[in-house]
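Consider the single chain below, provided in structure tokens and representing the form predicted alone.
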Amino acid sequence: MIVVASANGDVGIDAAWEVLAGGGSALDAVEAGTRLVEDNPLDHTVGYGGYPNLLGEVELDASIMEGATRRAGTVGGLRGYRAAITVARAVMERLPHVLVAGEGAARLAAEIGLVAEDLLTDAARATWEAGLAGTLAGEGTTADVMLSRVASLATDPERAAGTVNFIAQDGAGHLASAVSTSGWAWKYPGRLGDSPVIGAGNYCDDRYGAAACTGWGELSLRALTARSVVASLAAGASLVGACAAAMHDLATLGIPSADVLMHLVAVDAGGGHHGVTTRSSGATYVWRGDGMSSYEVAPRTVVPV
């Protein structure tokens, strides 16, 4: 049994893990682990507390993933409630569509008993109205100027690019998957990345293994980087070899390589794990498997594109 997280999935980890070590499924222990990071106020990428859009409404996205039938649910552009990956595994469970957004989402939400919430934090209201104003680039005062900054945003990966990731293998050897994000702060109102769109950031095959992204969201959803992993683990790639692959696919998108930024963590059938990035040295994931009181933190290796 495995459970791999990306760095902010630190506080959930744990909790997953107990699920597995319980007998629960895969899937129980990647939506327990998402939980705990949706519910953590001090980070702002994820659930309560994420960064708002432009207008200063929080939008979610997440979805959840099964390796024995690559069952899928995803919700996009979630506004009102934080548990967004439980209710990407009620559009799985009970509806028989793949991915639901905006009111319909929220709709599903309230219909198995979430409580509606502002998910705007104090925190969070602080910095999207610095960003309006223009402090945190020293330009600008107004909404305008942060419409030409959205495709610069993605380059700051505070702000930008924060997801959290889960896989897990359970004692049965079924593989989950699952993101969750809030998404770039002042994004495009209704812009969904690639966390709600299965292939492009999130992808789970019992038969080979799953992958999980982090990163600018518009370039694995050109490139379905997550299923791309996957893909190259079936043709007979290792584990280190496919994640080297889907990277340095990147950088046929015609976009300066100090530009692309993506981080992803995988996990192959046999429980193997790893974690790269595009970054410099310094990023980190973390995991847990048989064996071990708690999880270790490991380190991402760099795939220069």
Contents of the next structure:
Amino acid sequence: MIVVASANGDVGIDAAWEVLAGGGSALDAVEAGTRLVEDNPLDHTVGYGGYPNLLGEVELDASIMEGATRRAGTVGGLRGYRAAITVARAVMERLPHVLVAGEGAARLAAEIGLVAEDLLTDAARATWEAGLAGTLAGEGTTADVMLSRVASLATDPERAAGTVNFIAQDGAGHLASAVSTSGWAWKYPGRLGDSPVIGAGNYCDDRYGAAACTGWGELSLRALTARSVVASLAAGASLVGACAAAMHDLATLGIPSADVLMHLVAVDAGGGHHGVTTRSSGATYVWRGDGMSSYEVAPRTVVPV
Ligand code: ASP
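I've shown you the form predicted alone. Could you give me the structure of the form predicted together with aspartic acid?
Let us now look at the entire complex, which starts with that chain.
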């Protein structure tokens, strides 16, 4: 058994492990771990306390996938409910759909009994007001400004962004993966990233492995980066080779290499794990396996593109 998560999953990985240790499924484990990150107000990239879009509204994207069947559920642009991963699971288990966005996602959240709340914390609001609200001040009110004129701010790699990834393999050998994010801070309202798109930010197949991304979602949306890793595994690549190939694939998108920002974690069918990044040596992920009393922090391999 194993659980792997992006570094910000450290607040949830031991809880995810306890699910597995108690005989629970990989699907339950990745949901449990992700929920704790969504609850963390100090994480401004996921769930409650996430940074908002250009208008100051928090919009969440999430997806969950099980490897045995490749069933999946995803939500995009969810407002007013922190547990985006649970709503994504409800899409998978209760609806004949894979992806539900916007008001429909919020409606489903209410139908499964989640509590509506304002996700914009005072700290996140203060950062938004001090930052982009000031930029917009000369343009008019945020309601009438031409947001498309300032939307490029949302793709500035220096802007705050992030996502949580969880991948688990349970005692029965099944894989599951979960991804949740508030997306790029200061994104254009309604913008969906890679996290709610199966194959882009998340992919899971018991036969070969699973992969989940953080980074510039517009790139993994175009390259289907998570699916790319699993497809390479299916073609016989090693885990290290499959991750590197998916990152190198991003180098052909016409983006200056300095701007290619992508990180992923992956697990193969044998329970091996690996994490890579296009940037910053020092980047890490967390994992926990059999015989370990808590999680460990592992370095991500830097793959220059
Ligand atoms: N991938 C996320 C998105 O594009 C953000 C991130 O992980 O930094 O919405």
